[in-house]
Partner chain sequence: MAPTAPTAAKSASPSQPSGKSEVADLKQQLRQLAGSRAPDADDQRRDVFKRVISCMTAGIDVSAAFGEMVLCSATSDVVLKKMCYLYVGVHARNHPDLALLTINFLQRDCHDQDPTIRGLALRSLCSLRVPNLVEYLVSPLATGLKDPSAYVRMIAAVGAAKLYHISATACLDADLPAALKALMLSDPDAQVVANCMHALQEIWTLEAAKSEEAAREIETLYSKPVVFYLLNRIKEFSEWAQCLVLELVSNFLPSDNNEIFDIMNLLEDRLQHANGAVVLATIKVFLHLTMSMTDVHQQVYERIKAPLLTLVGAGSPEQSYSVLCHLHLLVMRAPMLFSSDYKSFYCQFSDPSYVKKLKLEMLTAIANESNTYEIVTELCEYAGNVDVPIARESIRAVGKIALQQYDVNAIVDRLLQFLEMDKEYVTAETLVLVKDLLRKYPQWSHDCIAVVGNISSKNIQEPKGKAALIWMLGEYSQDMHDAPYILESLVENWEEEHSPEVRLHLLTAVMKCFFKRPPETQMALGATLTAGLSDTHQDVHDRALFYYRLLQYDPAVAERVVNPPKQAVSVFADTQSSEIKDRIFDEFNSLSVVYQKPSYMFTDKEHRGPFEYSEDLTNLAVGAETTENTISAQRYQESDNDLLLSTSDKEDNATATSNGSSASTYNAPSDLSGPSLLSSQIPSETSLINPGAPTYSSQSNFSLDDLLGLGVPQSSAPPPAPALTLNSKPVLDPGTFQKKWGQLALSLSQECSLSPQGAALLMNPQSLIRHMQNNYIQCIASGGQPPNYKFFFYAQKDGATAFFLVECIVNTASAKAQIKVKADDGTAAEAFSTLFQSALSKFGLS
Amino acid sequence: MISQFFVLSQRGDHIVFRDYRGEVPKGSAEIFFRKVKFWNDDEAEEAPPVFNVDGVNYIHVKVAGLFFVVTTMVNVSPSLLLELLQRIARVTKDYLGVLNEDSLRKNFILVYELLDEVIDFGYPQTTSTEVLKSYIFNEPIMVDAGRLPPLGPAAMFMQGTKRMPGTAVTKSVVATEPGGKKREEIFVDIIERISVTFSSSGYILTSEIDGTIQMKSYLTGNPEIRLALNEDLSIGRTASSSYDYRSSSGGGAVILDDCNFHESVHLDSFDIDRTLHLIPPDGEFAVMNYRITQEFKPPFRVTALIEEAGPSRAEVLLKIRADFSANVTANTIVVQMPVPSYTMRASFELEAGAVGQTTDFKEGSRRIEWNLKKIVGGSEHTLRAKLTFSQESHGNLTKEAGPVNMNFTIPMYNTSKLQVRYLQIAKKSKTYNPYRWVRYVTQANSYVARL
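Could we see that chain alone as a structure, in the form predicted on its own?
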């Protein structure tokens, strides 16, 4: 099934390489990297996850800046191999704690040992962290947490007045703490990726939420977990709106279009009290995936306008308004807008007192880019861009420019109002009281404003 598996850095360096069947010609990794790097000679267009070169199928995913790739000479389901690559990346992260080039190079012996158990002669065997523990004997070499890039406010897990740095969840699930002590912690993330399309006047045309309840357990003995969600949670389309504030909780009923659960989850009492019962396996896994297409309040309002300012000039006005609480801050905001292909130059004008904002004109892909380090809830930011063309425009600027795309991360905030009411661990004894950390994160999946 699989001929080769390899991991490449962003520079194209081989970090891991395994040839299982010896049927693909040598140099496949170099061929893959050149093809991906110079796909269509357009930096705005990325290579598809599956493509064929000289009869060799290349399937890849990009995780943490690394290319995870498999090659095959036969007709195999692309979805199967893409899922396998994601699982290999996940189980590698479970064992190494953090997944990056440095951790892979330091633990290449452990990584090859994992690969030998995960894939045998090109056929997948198992990607379960729990099952692999019986066959993996090398101990991970931990990457110094101080060398990891800062994660910002999103890296703080909060429980009352207690705080836990984000690097705590980037430790191996199989390694012990100094002194041989076992960790007794469990981390739960509610991660929501939202897709919103705005009209030119700022009205919402389409909106959707893809959410995941992610769990990573460091508990010994695999105790039973009870995870309680909103009592007014409902599944399936109903006539009521997501913003029916008559709910007793005051936050509005949470209505999911559909959802699915991890195989370890028992739903015996879910219909009664919205509680999930599970015995968490080792490693990181998705407890629940869900989707919402009902109306919701987006965290940002984006408006864009482009107007002629002369025979060969135009002016762009971009405005962002943060429609969330002032005690919440969005991080790493990137706003991009394609401009007409005959644009020669772009000059920018930021608002007075702007801090932590940068602008750029990407000449190769003909787009303007606006980066904001952070946006505090309730604030509004504006950018003006003056474009100079190599020829006169013909009044079709709105067709030749845009739409505006926005990417961001908002820690400790979720759009759907899905909440963890409590996280209960079956006690082994009266003195057993492990730490429980819950975090909420909202990210942009597709945030688009039309001109």
Given for the second form:
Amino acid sequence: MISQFFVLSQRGDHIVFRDYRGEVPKGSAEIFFRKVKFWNDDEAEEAPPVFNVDGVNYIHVKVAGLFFVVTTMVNVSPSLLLELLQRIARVTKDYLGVLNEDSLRKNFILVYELLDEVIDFGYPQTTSTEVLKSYIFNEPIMVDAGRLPPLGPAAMFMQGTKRMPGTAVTKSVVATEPGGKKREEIFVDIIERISVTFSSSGYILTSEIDGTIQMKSYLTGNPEIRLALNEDLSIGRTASSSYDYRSSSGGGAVILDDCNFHESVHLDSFDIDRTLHLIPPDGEFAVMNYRITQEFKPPFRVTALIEEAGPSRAEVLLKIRADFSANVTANTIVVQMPVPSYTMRASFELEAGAVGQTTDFKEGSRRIEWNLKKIVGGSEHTLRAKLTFSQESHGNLTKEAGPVNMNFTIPMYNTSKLQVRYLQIAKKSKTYNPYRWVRYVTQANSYVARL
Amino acid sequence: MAPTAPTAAKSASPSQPSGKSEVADLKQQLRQLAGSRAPDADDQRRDVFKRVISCMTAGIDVSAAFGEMVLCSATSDVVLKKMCYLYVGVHARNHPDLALLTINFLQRDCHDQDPTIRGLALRSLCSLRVPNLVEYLVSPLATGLKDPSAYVRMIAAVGAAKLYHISATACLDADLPAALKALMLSDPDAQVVANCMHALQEIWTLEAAKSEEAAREIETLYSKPVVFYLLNRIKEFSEWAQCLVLELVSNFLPSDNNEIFDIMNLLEDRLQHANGAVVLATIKVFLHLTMSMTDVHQQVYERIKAPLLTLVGAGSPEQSYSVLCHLHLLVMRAPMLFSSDYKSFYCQFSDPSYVKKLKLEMLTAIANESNTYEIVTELCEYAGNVDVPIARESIRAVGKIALQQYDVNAIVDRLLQFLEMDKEYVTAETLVLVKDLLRKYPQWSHDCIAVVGNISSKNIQEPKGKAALIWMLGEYSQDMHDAPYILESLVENWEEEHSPEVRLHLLTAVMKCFFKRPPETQMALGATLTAGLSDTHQDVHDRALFYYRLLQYDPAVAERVVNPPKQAVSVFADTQSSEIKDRIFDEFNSLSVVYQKPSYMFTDKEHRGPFEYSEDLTNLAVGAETTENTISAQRYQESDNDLLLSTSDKEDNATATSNGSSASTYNAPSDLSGPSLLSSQIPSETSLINPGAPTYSSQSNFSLDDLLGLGVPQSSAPPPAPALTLNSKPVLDPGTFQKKWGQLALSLSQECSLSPQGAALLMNPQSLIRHMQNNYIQCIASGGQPPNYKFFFYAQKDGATAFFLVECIVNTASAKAQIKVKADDGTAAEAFSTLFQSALSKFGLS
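Could you output the structure for the form predicted together with its partner chain, given that the previous block was the form predicted on its own?
Shown next: the complete complex, the earlier chain at its head.
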């Protein structure tokens, strides 16, 4: 039973505020905001998504820099509320095309209208964009999506939030476009977030892929869709995989540890031909989530060295090699390395002829940062940095610095080799031929090299 | 149609409305628009309404415009209507008379052709929350429940619950619950069914406090026909309503195992749902249904691992967190089952700190012989982390693993390496750990002392770390060459030492050192006691005074108090009682799991969820049950705190209160003339106080309880036991145990049974060991893999030297135990066996 729902800006302004049951004392939004801002001042810790102040439970998620919050007085399922909050954010985005403070402020009346249908007296009702359509009367006011380039298959991956690049499709699901007619199209994004930890000797300690097949449908009339995946896809690693040499040699087969599916997916023929049948609901949703711990070839090799170079100096060498084909380009690469806390200055030396690379020494957080606009497959890049310390370094420098962390996005590349073999849309007429976009992207979740 | 451009421009960014003048302005505009028939009047109204609601959102009081808003509400524009109803819903309670004006429109709309309008009107009507208007609600609600449109019925169902909150009698008199029930069991629309369930649960749980009939009605919700009816339709429900159904099913008590398997097979595919809430609700059903079937229960653990880990990876950090909290609960219950999944709990760079903390705790719990090396290596990486709180937690985790392992060589080395890292917080944390480690493994003292001795106390500012170092200086002063001089220099800086905790430790450490190396410490002791006696902190002052009088009374006694022979701590107590843990487990998939507290600790009675209510009701004595729980929880915590004290401290307590039955022998008193050393330095004021016996004992109680600054309440009285009472702190070393076991004849051999809950709880030997320890039966060795565990226990008759030795083989699958008892005193074997069995059978029961 939800008592209240509200959205706060980063500064704590109310953007929408809806009280469903009138049982929470006044000022809850302020109490929440103060608590989140000053959770643990000394240790600069982040507030957990769920906490209790004076008997009121506050549950929140952060989306697009905004706080989506519900309060409740009862002992409910935290997952239910967190999922619901994410869903409300997603439905809102389906309506507004872009979800940010500006679009919410412009459309707050529409959001109130949505909230009335999504939650009644604190009980979740429907969150289906499609069902909601018939009860929503406000037209979304579109905001300028910024400097977004026109829709194109690869261009979309240039923007978007860190976690969900494929969501940069900034078109409202419900609004009619200025041109009049709606374009019939469907986007299928295979998004893989990879986590790799390299030991100091370059050996892979842990590796994991968290993948999502995400769909966003702008098709009218909800035709049935068949989505075929790799035929040799298998699910469930046996517990004995540690001595199953075939599985780790990367023989080509894609082995998922586990996966889950959206409500609308029918798995009737999945066991036979690895095909998913579904009637996609309007808007954006995850068709399937999967997890892979089978070994894979990491897209980047990272080498990092720190060496003493005099009594109060040290030299850092960072090297990145792109281990993928030359027709693929990674972009927005950030390499960070914490340096000893007594570092005063850092001077950098980029490789000869470096283009689109910048370096920085972040004094506050004591780390060096190396930004690269893009890295072409097969290439190698190096950065040298000279550190000056305020005191003589003592002991082991490798214990004072690192680990190196890397962030990147690689469009049209997927680490797991999971493929969409085909995407079939049930035809309504001979001329019906909607646009289909199948896009792959790999992102770093936690890409760490130890010193 | 989009809002008109020119006016919209002004309202488009209603970021900071300016308060009072704004409201007056809005009122003015509304008044002008009220009767307007201009073609664009609705657009203008929309614009003004928008600004009103924008002000309302920002927290500005716009209730003054109520009348004007109502006047403008006569419109056919749906968007306008909705805005108006939103406003009226918020402010109606303060303007009941004016709210009456809206009733007409609403009632008329309740009969509109369009179901959307009917639904909207009905929902708004029920949301007014004005008692005077109840009479206008009942008939539209009753009609609404029979409306041909599912949308309207859905709204009417929730409306019934709203009505109950405004006026319970109106709702019951109209017989709405009966109508809801009929609808719940027959409506073709799943959301209508779900809303009826919501409404019924809410009405009946609140009503159950007054009427038994309502209590019975709740029971019918969990009855087999209802549960199976809902389960058969589960796929029709929205994911949110599925959670509701699953929660209800988890309260259902199946009559036989076939029913259990039917339900589980039916729900199996829900574990593959992309919505974490559905998966967790399903898991709760599985866990609760299989509580009595140990094998299946374990299989469930195996089955749910993969889906949970997938959910952790799939969602936003917030969603992952909630799932991880549940995983954490399961890991803590059955660490062995997760020992091969340790890599899944490694911290990732991008994890927020609240996630990392959970992962560290899980890594600590699942560390065992097979994975400790890898886990500790990983944790050591985090110790140098830039994220200082996490680095600290990691060091603590390494220490905890060391305390729970049999083979700690390697870990001790790692800990000592931390000290070489020369980072202040690392050193401080490590010192605390080394101290705990020494309390459990005194055999490591030489290695540790060598390293600790090199640490300068000047480099440690953190009170906890400093206190630990001082404790070691006092405890091992005979092995640390410089100890008296380091302590002396610390005493010299007494004034600069801000932490009372450190000063308390300093007092005790100097005392300890004094008895070990009197000539070198004599000066320091005098200075310490003087400083302590003039300390402004009450505890420090009292402890100094206590030591002073103790020395004056008899130095031999003083030595026995501060330097008794110490026994290694075998198990550091868990901070949470098993009863509380079980309670949290019962409340799986709720906030209790995230807070790691049962719901009674954070919700007030009137807001307990429907399910908690029902539990209470089946026990009838509602109030009593809760208080009883709280009390027992406190009692548990007390005894836990008691366990937290090392044995040495307990012995201190025992000696001081002079009713301890400790079996250990004390060292021969030394012939020191303590008091005379001090006489010159003690202020005359204190020496005037007559250290009479009563003062002495109460003082000692007070200050000794806090000897280690643990803030422990007075040690709790031992629980009453049957005829045979056991010594609460028997001492028997493994060698003697083995010898005795070989020498003594078998007194008894029996088979007895565990409770099914106990068997389910026995995922690792520690849980039983702790339980038996609470019953004064100590474990000397344990081992085995599920389902078979073997334990060797011993106990000692209170006030006697006779020991009882037990070999106990437990099979968790059959919930049976084979026990063999050997006793020094064969005549008491029978009584002891009864005691042992009763303790064993209580394992797992709260």
